[in-house]
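In structure tokens, one chain follows: the form predicted alone.
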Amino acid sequence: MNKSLFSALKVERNVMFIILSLIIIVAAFNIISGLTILVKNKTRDIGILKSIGVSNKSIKKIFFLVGFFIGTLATLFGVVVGTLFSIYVESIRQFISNIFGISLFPEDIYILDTLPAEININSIIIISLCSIFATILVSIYPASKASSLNTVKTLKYE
């Protein structure tokens, strides 16, 4: 009976998945650039660690764990904030409407008296795992770069 409405909702869901994927990709590039800058700033410290006998594997592990920790915390923070926002979206809509004196999503246009929100645990888990997997992938390059620095050149020019 409402075939066009359901097909529009399916398209909207697919577009939201694409937008979310792009957000994750941008966050991944932020992690790469942040870790690369960290490696650049810690070049002297890496050289000192290498000169006292710390292995390349240990240095790689340190920088990998930093990237993994950042990505995991960001994912957990995003899940908590997103879930709380979804739970309280109607209260937030009413609050904004009352403060600014406007009607967000008027009933006569959108045919809804409340703003619906559905929390799908499976989607949250899949998106979280994809985000953490992307974090793991993008943490490898800066960690490898840090472990491959030449000790003599590092200490000589820093």
Second form
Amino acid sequence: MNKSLFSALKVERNVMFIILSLIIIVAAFNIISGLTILVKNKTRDIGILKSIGVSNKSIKKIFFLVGFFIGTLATLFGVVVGTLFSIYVESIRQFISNIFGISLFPEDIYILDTLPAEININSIIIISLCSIFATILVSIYPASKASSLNTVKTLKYE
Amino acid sequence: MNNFIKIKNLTKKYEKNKSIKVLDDISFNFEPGKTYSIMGPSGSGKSTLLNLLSLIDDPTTGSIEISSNKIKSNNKVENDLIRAKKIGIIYQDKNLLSDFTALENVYLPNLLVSKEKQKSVDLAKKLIKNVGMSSRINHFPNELSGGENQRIAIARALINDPDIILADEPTGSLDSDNAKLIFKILFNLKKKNRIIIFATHNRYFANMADCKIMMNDGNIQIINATI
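Rather than the form predicted alone that you just supplied, could I have the structure of the form predicted in complex with the partner chain?
Let us now look at the entire complex, which starts with that chain.
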């Protein structure tokens, strides 16, 4: 009985990992599209910066830092919200159960009477670093695109 | 110091569906302390010539020398540095960064070179005062009129004390009073042994230059060179 339960939990855990990984990929594409739109909106400004002597490397650095800043801020926000969620997960479960009148995490199926949550500092650090690394990776493309824009064309951009 | 900018056999072609020759084998020397006006119909190559002189575009063939240094098109880093230190550029409109105040717009090019913020800010304030814009120092470009924007753009173009000022139709979107004021400021700059080169459609202002360059179909013709 317990063997099949743990096996099911393991499958659930793997599926959750895939779902959360997909969420991170979607978030990464959001950063790419957000930065691409920013580069488009700031095309004229890029031209002005280049006309006053700002190098392509500096332009790249500006947009890369914007992406990095957004990603880092989002990671910190995610860590805070995630940790709070883990601490108050049982209260949140009870609140949702009461509001919608449904039984989340039923005791007769899961054996446990409260939703267990464990805060693992190492996991938080690894996930945060992975998230920041993903941000760094996806910021490179829009930043490179911004720096490679033709100055003459950017100055004519309306 | 003579022939501060030397252009030799400068040609610019745009290759897309068909080859368009915008500049056709132009050679000319620009001397310091002189003003040059460039006139010509739209599409005659005025802006292209200014873009090449400001090193934001590369010629197809030919060479540019600035203060005896031959410009290498592939050396972007050095060209950016030359542009930052030696060339001040003023465009027709939308010269300024919209998210920055007038003061920030002016001190930014100096901060790039000197890396000393306070020094850059002090210098910017002095230049803004010289163009009569002290009261608008903390205003954003969208809070300034066209003429005021151009005066701030002139202050910005001067902040690194450049040897060359390039202006591409700087009064193209201004009324006559503001245009006169802008040109008065521009012509005063030649006193410091600078080269002032401006493109304009206005014959009155063009005639005030020491040398009038007429452009047509990518060729130049020198008119009333008083130098």
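Numbering follows the first chain given and starts at 1. Just so it is clear, the model here is predicted, and its values are computed rather than measured. Take the two forms, find the largest set of C-alpha atoms that superpose within 1.5 Å, and that set is the rigid core.
Once the rigid core is used as the reference frame, the Cα position of F29 differs between the two forms by less than 2 Å. F105: CA moves 2 Å or more between the two forms after rigid-core fitting.
Core-aligned Cα shift between the two forms at N120: this is 2.5 Å.
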